[in-house]
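Only one chain is given next, in structure tokens, and it is the form predicted on its own.
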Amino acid sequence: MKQVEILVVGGGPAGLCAAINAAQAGAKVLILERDEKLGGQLIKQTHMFFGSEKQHASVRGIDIARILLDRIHELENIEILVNATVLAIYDDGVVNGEIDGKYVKIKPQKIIVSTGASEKTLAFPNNDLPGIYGAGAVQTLMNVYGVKPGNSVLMLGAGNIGLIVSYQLMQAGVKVKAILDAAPKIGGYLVHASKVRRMGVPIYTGYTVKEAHGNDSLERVTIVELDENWNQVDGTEMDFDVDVLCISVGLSPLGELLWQAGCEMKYVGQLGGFVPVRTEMLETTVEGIFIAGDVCGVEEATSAMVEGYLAGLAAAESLGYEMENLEERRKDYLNQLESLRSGHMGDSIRLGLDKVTVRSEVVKT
């Protein structure tokens, strides 16, 4: 059985960041990450991130990527583990996993659990045709593999995911023919729906899919208006011809490992669904394991980025490691987090966390 000090199950945005601080403040870490490669999200998204100069603003997602993998290849006390996916965590802590193709037995003294999410879907006729994809695959055919995933595009959601895969995909040549959104007004930030209008697409609040056409493959999409019970409209129907519906609704958080710990879970809406109780520091309710990211509920990644620090700390000062200026540096990323949550944009954020999160250190059961 492999033994290990902190073990942090995901190599994105958050999980990385949880190693760093980790590691730097003296543990072994051992990274297990399910894909060929680290960085998660990070290495899809080619557009430059807001926020602060801490949360690299200005600096493009893959660029991001590299930073946080050279920081983590000059630490000598980290392991990492690729192809690697967790099956189980255990009551005596013992964790699963099968790693190219072996099973293998992990004893962590520490977990941090930065699964991420998986994308929602939406149900409608033949919403099972070639060439309906998630914004999150068509990201990775585009930007990680360089494959065109059609010629003319349909986009649903205009929340930040849907318009910046929207721009993404005019930037490799495809024609996006219009964004429909269900809501009433869009949902993503005014930057990113102003650069896709400025290019002449459109954008339909208060739509969404009637129907998908095609026989081998998809040819057209109907779309049609929603009253404001979300009732479709007669006689409000639209028709595209495309071959690529790109469906970006939302995410839902990858808490499964959670669920099987034993940890505290609530269903809160405005987090993505299902999602842990946790303390400030994000331990969860099972004593040593801590969460980072979007399985803490559905956020930016600079927001994963700055609670996988958090975590990161948390878990190497609950090891007994002493670190210079503790205090001040849990502060300022707490400080940051409520920063990246503030104004209208956050209120959501700040609603569902208030249901999950105990103002303590201790939340154990």
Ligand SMILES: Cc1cc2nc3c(=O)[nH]c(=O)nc-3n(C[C@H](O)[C@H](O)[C@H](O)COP(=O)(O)OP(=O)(O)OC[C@H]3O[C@@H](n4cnc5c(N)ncnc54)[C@H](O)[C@@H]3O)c2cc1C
The other form holds:
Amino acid sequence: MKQVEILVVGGGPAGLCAAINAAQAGAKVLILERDEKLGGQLIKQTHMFFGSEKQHASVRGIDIARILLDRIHELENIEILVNATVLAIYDDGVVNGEIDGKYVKIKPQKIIVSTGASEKTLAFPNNDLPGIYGAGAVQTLMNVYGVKPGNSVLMLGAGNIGLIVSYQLMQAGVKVKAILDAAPKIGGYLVHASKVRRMGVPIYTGYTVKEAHGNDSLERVTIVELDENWNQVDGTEMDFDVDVLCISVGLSPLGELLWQAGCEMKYVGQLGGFVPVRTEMLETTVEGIFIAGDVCGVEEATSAMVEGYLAGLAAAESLGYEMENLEERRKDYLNQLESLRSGHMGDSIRLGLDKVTVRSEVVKT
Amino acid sequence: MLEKTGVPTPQEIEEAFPSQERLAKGPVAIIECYQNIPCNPCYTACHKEAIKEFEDINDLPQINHDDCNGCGLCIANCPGLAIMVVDSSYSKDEVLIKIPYEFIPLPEEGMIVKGLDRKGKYVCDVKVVKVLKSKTLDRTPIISIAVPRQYMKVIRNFEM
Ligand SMILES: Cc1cc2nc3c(=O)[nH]c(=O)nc-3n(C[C@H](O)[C@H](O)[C@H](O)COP(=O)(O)OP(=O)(O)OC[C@H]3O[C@@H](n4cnc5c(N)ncnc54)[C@H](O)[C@@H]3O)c2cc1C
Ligand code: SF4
Ligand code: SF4
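Mind pulling up the form predicted together with the named molecule next to the form predicted on its own we just looked at?
Every chain and every other molecule in the complex is listed next, the one we just looked at coming first.
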């Protein structure tokens, strides 16, 4: 059985930052990533990110991944395995994984789970027609593999992901016919909305998909207006001839491994679904299992990175590693998180986090 | 309404512009960022301290147009692509608008392209005066277009 000090499950921005801080403190770290590349969602993000300098604002997602990977490769005590999917975390702390097609057992002293989130979907007639994709799938096809998903697209969802993927589709030369969202207002940042709007893409708020049509693959989509009780309004249907319908209706945290490990989980709508109960330092109710990133609650890469740094510190500290300015650094990360979430856009995140965060005072008593 | 359509109202646009007097003096940044989001690179990019320091990262950017010399450094640093520079002293009948443009192919200098409004609707033909594409712009080229004066507050994009 392979022994490690700290196992990081998932090599997205959260996992990479966790590994950096834990390794810098002196711990031996193993990162397992099920994809063939490290970077998680970042490797698909060709647009500039928000935030402040500390979280690499106005750098493109894909370049943030490069910055983090350069730092990872400088640290000798980080081992990286890709094509490595963690399948189970057992009661006795043994972790099972499939690495390059082989079944492997690992015994870590501490685990940081940073598995991210998965896309939600939507029920409507014919939603299984080829040509109907999740926005993440379209982005992977386009920005990782250079494959155009189709010629004309209808985007369902005016959150940041729907808006950004629409913009990137246009950059790839694909026609985006419209963006619709069931909510009465645009959920994503308005600067992103204005950016696609001035390219001539209409945004229909208060609309949903009624039905998809097509024989062998998608040919047409009917959308319909919703009243204030979210009921479909007859006679408001509109048809769009498209070969791609892109669904971007939110993400839900990928917490299966945490369920299995026995972590206490709670359903918190504001955070995207079931999330683990945790301390401010991101330890779950199972001692030695830490979390960071979208698996704690769907947010942004900015907060995922800061959470990663925080969890990395906490895991290394729990192994007894001593770090300079530990309290100062911890405070800085907590302040960064607070400031990223302080605005109006962070209202629901803060509400959600309040329901699952056990404050340190409580932990101490 | 901006929150429903992504299109700012004429009044919102009006408020983003400086006084006629300042406009007449030459290039100046126009920031169309109307929502509190966690973001501040416009402030960090500006060397003239024309953009007020953010107390909270969610603050709206506040620009003092009198301190801005229209250098355009902030344009390609804004992840929302919400900043343009307008030079109203360009010529008698035209103003020069510098906008970020992240599409290929890029236009060529001298080309006549279609000027679009904030809904992407065609307004009139405009001339591409300059195409700026440098390493510091980091894949956000800045295109200068000469726009008839009466459309200074209308045109915000173009297509070929
Ligand atoms: C279109 C789009 C645009 C975005 N734009 C922005 C933006 O402008 N600014 C911003 O801050 N954020 C943005 N985000 C959000 C940001 O990408 C995510 O919040 C961030 O990537 C979350 O980081 P993470 O490390 O928690 O998860 P991820 O990046 O999802 O990484 C999780 C990793 O874990 C791996 N994994 C999962 N399960 C296992 C397992 N069992 N075993 C091994 N590995 C596993 C996955 O393969 C993945 O690599 C955007 C997201 C999308 C989709
Ligand atoms: S144009 Fe130049 S001086 Fe004006 S706000 Fe932008 S960076 Fe500052
Ligand atoms: S950089 Fe752009 S999006 Fe960010 S606050 Fe400044 S103007 Fe708004």
